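One chain comes next, on its own, written as structure tokens: the form predicted on its own.
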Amino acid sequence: MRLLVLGGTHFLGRHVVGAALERGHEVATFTRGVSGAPPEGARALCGDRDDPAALPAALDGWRPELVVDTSCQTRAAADNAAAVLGGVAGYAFVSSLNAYRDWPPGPIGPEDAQPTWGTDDDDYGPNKAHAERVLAEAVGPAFLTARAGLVVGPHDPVYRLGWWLDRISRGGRIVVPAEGLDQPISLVDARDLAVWLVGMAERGQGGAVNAKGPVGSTTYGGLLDVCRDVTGGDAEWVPVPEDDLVATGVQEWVHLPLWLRHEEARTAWDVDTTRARELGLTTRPLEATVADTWAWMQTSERPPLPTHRPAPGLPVELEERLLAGR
């Protein structure tokens, strides 16, 4: 079938293209054309999603039957896609848990029991919720909204897991959050999510799904231990109390990637993924994801960080201050 990937040259979109090609689809990607070419075998269409004339011009009569949308960031992008792609047989849209009005901190139960944002704020979560509404109205029952959680794996430009791998590979004493090591977290490999998204579009599956790894599949400390095993480093964890981290200026999620303070982490990771499992979203072993990500990091040029995102990782001066005397 003719399958259009909105996105397709970066992280998740790149894996979606690969999955769709493997399943025999005729694949085209629609991007701004500034982040490189899609995987070989896909047709590259270029244009700015925020321009209402761009997508029709790029398609130029080529009519997709299926869509996987990995790149919608603005209300205009959603409105423009809805105006053109309403008649497709399956549309899998990558939304975010941020579309929920009460997350974080959560917890998040079954999808139909949780309110999403309904405001006009030009912010990430409200924009995703707006996109869900307008695209669902245009596409109808064949519209699936995948509210993604933490996605990791090869080609990840956000560099959260990547920073930990790089830092742990250098070895030595490493600051870790004392209260955070037992914190349950969950991740989904972009490749598993990509295969599932293509399958949902093929089926014309509709509805909302919390598309993330199962709750409690590992802990923060368990993830760091896997990173140490994979990189072969001699890293030594130096647990630092949360109050000391905060007092020293350590920013959760940014300076210590994936770390949330205890009060927020207690509920933020608690997301019901029952429907995702029922619809066949599987998650490969964490060890495989980490090992493949590390292997990719050794052999590939690192993609640039997405714009408007702070560089993750603990600044050297903060690390030295926290390690002093411990």
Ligand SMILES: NC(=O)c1ccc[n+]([C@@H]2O[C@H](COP(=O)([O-])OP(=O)(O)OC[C@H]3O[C@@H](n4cnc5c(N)ncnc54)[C@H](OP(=O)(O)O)[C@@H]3O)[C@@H](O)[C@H]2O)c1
Given for the second form:
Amino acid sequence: MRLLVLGGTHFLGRHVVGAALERGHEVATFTRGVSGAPPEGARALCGDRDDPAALPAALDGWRPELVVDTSCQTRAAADNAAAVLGGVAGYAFVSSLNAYRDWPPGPIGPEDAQPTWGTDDDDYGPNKAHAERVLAEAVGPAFLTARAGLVVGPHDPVYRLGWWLDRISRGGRIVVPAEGLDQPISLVDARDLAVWLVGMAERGQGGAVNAKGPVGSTTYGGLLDVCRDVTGGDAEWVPVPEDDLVATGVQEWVHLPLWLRHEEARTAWDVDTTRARELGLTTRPLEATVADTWAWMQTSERPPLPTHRPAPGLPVELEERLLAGR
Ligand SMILES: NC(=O)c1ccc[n+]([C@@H]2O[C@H](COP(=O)([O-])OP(=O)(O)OC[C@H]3O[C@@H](n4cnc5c(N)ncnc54)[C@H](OP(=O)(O)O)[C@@H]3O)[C@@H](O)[C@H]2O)c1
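Rather than the form predicted on its own that you just supplied, could I have the structure of the form predicted together with this ligand?
Now the complete complex, all chains and molecules, led by this one.
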């Protein structure tokens, strides 16, 4: 079928293109052309989706039957897609858990029981919730919104898992949160999510889905152990109480990627993913995700870090202060 990827040159979208080609679809991508070209085999259409005239001009009569939308960040982007793509047979949209009004802190139960943002704020979560509403109205029952949690894997430019891999590979004494190591967490590999999104669009599946791996498939400490196994370093964990981390100025999620303070972590990671499992979202072994990400980091040119958010990782001066005397 004719499948349009809104996005497709960066991370998740790149894997969606690969999955769609694998399934035999005729694939086109729509991007500004800033982040490079899509994988070979896809036709690159160019334009800014915030511009209402750009998508119709780029399609130039080509009528997609299926859409996977990985690139929507603004209200205009959603409105413009809704105006053009309402008649497709399947539209899989990549949203976020941030579309929920109460996440974080969560917990998040079954999708339909949880309110999403209804405000006009120009913020990530409210914008995703707006996009879900306008696209669902335009597409109807064949609109699926995948409220993704943490997405990882090869081609990830966000560098949260990447920073841990780099730091752990250098070995030595490494600051870890004392209370956080046994916190159950879950990730979704972009390649698993991509295959599933294409499948959902193909069958015109509708509805909202918390799109992540089963909670408790690993723990924070389990993930760090896998990183150490994969990189082969001699890293030694130095657990630091979270009060000390906070008092020293360590920022949650940013300085120690994926770390949240204990109370918040307990609810933020607690997301019901029953529906995702029922609809066939699979989770490859964590070891495979970490090993493939590390292999990609060794062999490929790394994409530039996004400029709109702080670079992940513990500043050296904070690490030295925290390790001193321990
Ligand atoms: N990473 C996570 O942990 C996480 C968690 C929850 C949800 N998500 C969501 O997952 C999605 C995945 O993003 P990704 O970066 O992996 O997707 P991607 O499709 O691989 O990359 C983003 C694409 O959007 C294009 N783009 C950006 N602005 C555009 C514009 N104004 N008009 C047209 N194209 C535009 C970029 O190309 P150009 O720059 O060339 O235009 C790029 O191809 C996002 O929607 C994100 O909100 C991610």
